[in-house]
Amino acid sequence: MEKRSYGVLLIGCGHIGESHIEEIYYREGIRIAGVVDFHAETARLFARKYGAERWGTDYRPFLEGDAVDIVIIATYADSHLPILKDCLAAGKHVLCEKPMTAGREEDAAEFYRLAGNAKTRVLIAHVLRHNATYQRVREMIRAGAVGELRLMRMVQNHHVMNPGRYGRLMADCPPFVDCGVHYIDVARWFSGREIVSVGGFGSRTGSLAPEGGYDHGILTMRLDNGASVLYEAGWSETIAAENRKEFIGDRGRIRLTLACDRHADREEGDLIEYYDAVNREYRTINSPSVYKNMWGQLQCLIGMIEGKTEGSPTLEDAYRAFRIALLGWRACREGRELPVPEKFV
């Protein structure tokens, strides 16, 4: 018997938090059943913005009873783990946010474990998974558009103008696990073969990131039929932002260019650049596209329950993604490059 309402709980309402709500709160079998934050005016002031049922600084008493079905998992990534542990106990789905955990491969595992064994549905915020225009483009390269695919080329750097966000969300991880996540992720989407391989280095450009850390790095990873990825990532006040995507094959390339990045026609949404490099031609692909589709994004899990999907991604896909991305700061730690094994459990 389908559910056609849900109950959603939002903890953490920040950045992301205000990202995933603005885009459900008012849609259909949709209840804001409670926020939560530490800070209480944040809280408060969500409850009134978005509908709320409920408002607090504690998420444990909203897990009591049947008003929520859904938690949002929104916090710094140090908290998720004891947060799930405590949402699969009041029996309850989730949709956490990336990475999985702060930094410690221990702690990856055990969310890992719990959520596969759970009896409610898990799945992990790689939203990029629902954004039309990189479904898009993987189409392309799995069609042939760009032949076997060589290189693939994804940048992602952010100047940072709020360094009490950005400084808290390196006390965790670095950048370039924080977001690798997600191009980790897409690299073998995209492809359909898997990472075997990952290196790389980090700097230390600002002031923001933990004593001997990192705020940028350069992940270099070999794909099982050869192929390159490289993936750079960093936060810092003196880097200036770049967001840059090339897919290379051995008969042309696709750039993918967001609506926000594009000099002109940004009407028309992202940009997807085509290079048939067989008959020397280019081709020009507008993209009308929500770059954070929460909804789909929260779709996708309500298919999960009610057994009409997969996750996507899979919660191994997740696990995966994380395990390498931390190989890859180990990596950047070592200055050398390390295999990927088989499989991390």
Ligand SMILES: NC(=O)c1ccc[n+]([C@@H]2O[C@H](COP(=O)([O-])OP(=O)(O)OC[C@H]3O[C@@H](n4cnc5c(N)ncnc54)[C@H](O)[C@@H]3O)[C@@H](O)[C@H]2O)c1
Second form
Amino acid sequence: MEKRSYGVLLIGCGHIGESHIEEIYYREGIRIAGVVDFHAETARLFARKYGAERWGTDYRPFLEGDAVDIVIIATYADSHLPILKDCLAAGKHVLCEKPMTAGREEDAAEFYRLAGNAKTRVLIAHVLRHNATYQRVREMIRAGAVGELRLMRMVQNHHVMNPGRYGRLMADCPPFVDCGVHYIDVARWFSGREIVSVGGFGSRTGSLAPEGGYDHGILTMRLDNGASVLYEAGWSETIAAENRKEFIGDRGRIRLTLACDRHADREEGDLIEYYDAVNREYRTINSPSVYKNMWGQLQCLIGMIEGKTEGSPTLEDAYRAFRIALLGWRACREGRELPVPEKFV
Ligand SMILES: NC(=O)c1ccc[n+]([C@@H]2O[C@H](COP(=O)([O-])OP(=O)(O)OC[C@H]3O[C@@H](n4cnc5c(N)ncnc54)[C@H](O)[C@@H]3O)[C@@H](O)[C@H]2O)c1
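Output the structure of the form predicted together with this ligand; the preceding block shows the form predicted alone.
Once more the chain from above appears, this time first in line as the rest of the complex follows.
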């Protein structure tokens, strides 16, 4: 039987759009049927660089006909819902960048409902789910390497050198929502537990966030076994870059350092440092580094289309992570800890 070929349309030829296309354009079974960006010159350049069949500034004509099977939505969060609606109406499968939508809870609920009821498949791009190092750390935690997980500390601050891009992202939501959805999902995925409450503090450390908005935040979350999760994210021209991921239990801890942040031997890959507190032993593991495994992620969607795999994350998981992030944003504004409901729908 002839192997199926999927026509892919990329909407949004920016930072993450390029991460997607550069990992998939040459793969067997993939045709880049089109690339679209508001900026004609960017779309034209992408078409030439990645061999797209067509390019344009308006995605709608690309949804007509059968050339496109899968749409990758890599635009700003406030356009995800309207583009999703058009794609589903045209019978296309969708890989949509996180966060599902910009700040409004009603939009997120509509996205979740539409995607869940669609005849085609929708995967939200939580790329850490497809990262081999994160998968390995999760396996270690689930196998009891650190005993009972008591604390997760996850920090990701960016010193901003390209204010236009970060300013535009923060017009939709602060970094602890935009990026926070990844790590709220990681907290649930690693621990297998539910987040029961969320609190937080927001700050405006630079000048790029909307007036009265936040460019930095610390979310504090409680799991249903009493464990704590701390997540910090900031994007500003004044803050220093920092990336820290620690998972601490009653019998040990794991610290994860990405290859790009290693001071030595970065060519070995990501570094997993494991401390076994019972035997007072340290172990270091090099994990081959593909930070954004866009091909693995697209293969997950293809598996869903072909009925072979479930979404990773499921729509439910992605929706829950986003709603908890929105609650965290509210907690920052209201200056109080908020309970997380068992169900959001
Ligand atoms: N998964 C990740 O690790 C990750 C990392 C960065 C960004 N993102 C997400 O990806 C999305 C885009 O972020 P980015 O950093 O790539 O932004 P970006 O500014 O680099 O790129 C966005 C591009 O989309 C284009 N665009 C926007 N709306 C459009 C529309 N309706 N039609 C055609 N073109 C349109 C813009 O012209 C721009 O070129 C955001 O939702 C962001 O949260 C995810």
